[in-house]
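In the form predicted alone, a lone chain appears below as structure tokens.
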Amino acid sequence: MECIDPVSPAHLGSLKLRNRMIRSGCYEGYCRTGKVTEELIEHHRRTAEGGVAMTTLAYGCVVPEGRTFADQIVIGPESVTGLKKLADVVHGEGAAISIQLTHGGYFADPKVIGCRPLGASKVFNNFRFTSPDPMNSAEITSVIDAFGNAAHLVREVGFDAVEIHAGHGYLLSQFLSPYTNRRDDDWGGSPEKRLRFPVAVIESVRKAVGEDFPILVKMNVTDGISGGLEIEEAVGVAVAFEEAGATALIPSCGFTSKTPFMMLRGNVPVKEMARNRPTFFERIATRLFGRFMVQTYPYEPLFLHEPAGRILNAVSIPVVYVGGVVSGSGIRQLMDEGFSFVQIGRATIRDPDFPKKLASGEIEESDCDICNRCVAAMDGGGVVCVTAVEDSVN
């Protein structure tokens, strides 16, 4: 196999990066009132500045229904003018732009969205306290068509791809797992069923954006919980994923409702995430029972490798690799495999300069100590590397 050199340009697609490393889409906690702020632009222009091939903007939901933040993006007319700025400023930096289009299904938050939130069954969601209304068809034709029009309007901005986030137990992520897809219906049951309305989404989005346009998809290997998706069906919706269309595949993992942190790994800051709830109550019940609720996954380097590679190996088209991207030498171990591009997060929030350090030669890894603070950051007025900001105050 053909030795590559992750510095050097690559093809997404049409696409061409300047190199084979992508910041992942971490929530940013910057869009107020959700819009595009100065902040979240000036967040996104320093990612590319540092070197990184494109950035990720996290989780611009698909319709107003789907929100899982009250600061979350919906993408739509009031938001064309946020998105075409932030687009020109990546772009000014040398870097390429994408988003996630979401929508968070029975993760909506019902005060936010002034109703009962939708899913693929009626299964008791432990992260908000309720049960969704289990979506009919003409709900779920509506959500596809929401998708490919989301897409189309990014487009036409400026974006240079799209990333459906169909893992982590967002809305699509819900009708694929045998965990919350309980249906007996055309959208549910058999692993075809719960394919349908994941595959037919990333048709409606092949069809509004065209051949050419970069579509990724972030799919999990495996939800984390007795009887979710595991890594043997997983294979299977890799590659019905990309007969549907898709440009490239992210395999993740976790269920934000049940296993926020197997996605992230290594230390959970139960006190700065209490520090930063909205209400006195869970702030308290953050505090006294969050060490219960979430459970803690040790951390290691290139924690999926193992099942990523089993997705590289089912499928013909570029797969992503994310999951402990802290160092030059996983990297190149990553594209000697044959994974075509890595996405990077908490690298990149402890140094935007980690891509551009890696590639001059002046460091090999992160000093990134996997403390989870920026996490918990995210919903106390923005990501940030708390460690930086200590270091710099002292």
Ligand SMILES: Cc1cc2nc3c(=O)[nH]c(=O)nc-3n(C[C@H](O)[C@H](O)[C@H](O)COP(=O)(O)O)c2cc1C
Contents of the next structure:
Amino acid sequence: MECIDPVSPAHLGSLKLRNRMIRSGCYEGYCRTGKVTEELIEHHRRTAEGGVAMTTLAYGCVVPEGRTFADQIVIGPESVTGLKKLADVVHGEGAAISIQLTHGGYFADPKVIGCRPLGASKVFNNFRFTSPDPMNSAEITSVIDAFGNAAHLVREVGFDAVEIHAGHGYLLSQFLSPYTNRRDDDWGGSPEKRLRFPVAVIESVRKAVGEDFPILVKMNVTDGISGGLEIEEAVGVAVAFEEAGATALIPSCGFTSKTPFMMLRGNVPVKEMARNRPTFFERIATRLFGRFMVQTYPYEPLFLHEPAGRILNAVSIPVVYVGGVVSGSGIRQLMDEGFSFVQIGRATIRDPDFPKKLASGEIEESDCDICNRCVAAMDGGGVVCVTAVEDSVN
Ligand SMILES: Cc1cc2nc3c(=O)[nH]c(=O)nc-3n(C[C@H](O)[C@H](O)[C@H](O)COP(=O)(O)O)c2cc1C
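Given the form predicted alone above, what does the protein look like in the form predicted together with the named molecule?
What follows is the whole complex; the chain from before opens it.
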């Protein structure tokens, strides 16, 4: 197999990227009341300056009713000006920009959206202590259209790619997962029918953005829950997503309401998560019971390497590897195996210059210690490497 150089330019569909390192979607927590703020722009400008080929604006919501946080961007007329400015600033640093297209489904916060969340089926959500209203056909069609409209809008304002979120337990994942999809109509009941909604979303986005625009799809190789989606079925999901028009796939894992640290691994920062909860009750409850509520998973570099490889073997479109990319040797290994790009989360939060330093040979490995306090920070003012902040104070 051809050996790919991770720091040389490469094409993602029709989009030329300056190297093969992409910042993964990491919810920023910088969009006060859903607006693009100067802090958000600076966060992505700095990430782009650090050398990634493309940065990803996390967790843009396609309709207001899909929000899981009040501070989440809704892709619509009110966000156009800010999104355009953000895209222009990132382009000024020589990088491309993508945005995650999401709908939280039954993770949506009733206090934020002002109504009961929608979902595939009436399954209790221990994350919000709610259960959703199962979506009817009109609601399903309306959300499919909303994904297309959002994708069209971000292409118009200058984004270079979109990333449809079909993993981590969000709405598309809720339809795919046998744990949350208990329907017995056209949208559930068999693996083929559970696929229908996410496939229709990809087709809608493809129709809206045209043939040449890159559509990445983040998907689960496992939900990590009993009765959830597993790798055997995920391989078929990947093939169906390719047929539906995806340009590239990003295999990930975990179900936010039940196994939130599966996609991350490593330390669960209970103390910091408790501190950033909005109410006194939640702060106490998280402090006392957090350890028991959130399952831990041991961390190792390239922790999704094996199941992501099974997706790679099943499709002919590019596969973007995410999960524990922390070294030059790790990236070269992935390229040798046939992955086309890598997405990097924590190593670029720890040090935005990580890609540049790898490319120049200044470093070979990130010094991120997977404390995961950046995850708690996104609820406490905005995502940041807490260790770096502490070091700058001392
Ligand atoms: C602070 C933080 C926020 C995250 N937010 C998101 C998100 O909004 N959407 C998403 O798909 N993944 C999110 N993730 C998961 C990352 O995109 C990535 O899949 C995971 O961190 C593994 O990659 P890494 O080992 O390079 O960090 C987040 C991760 C972190 C650390």
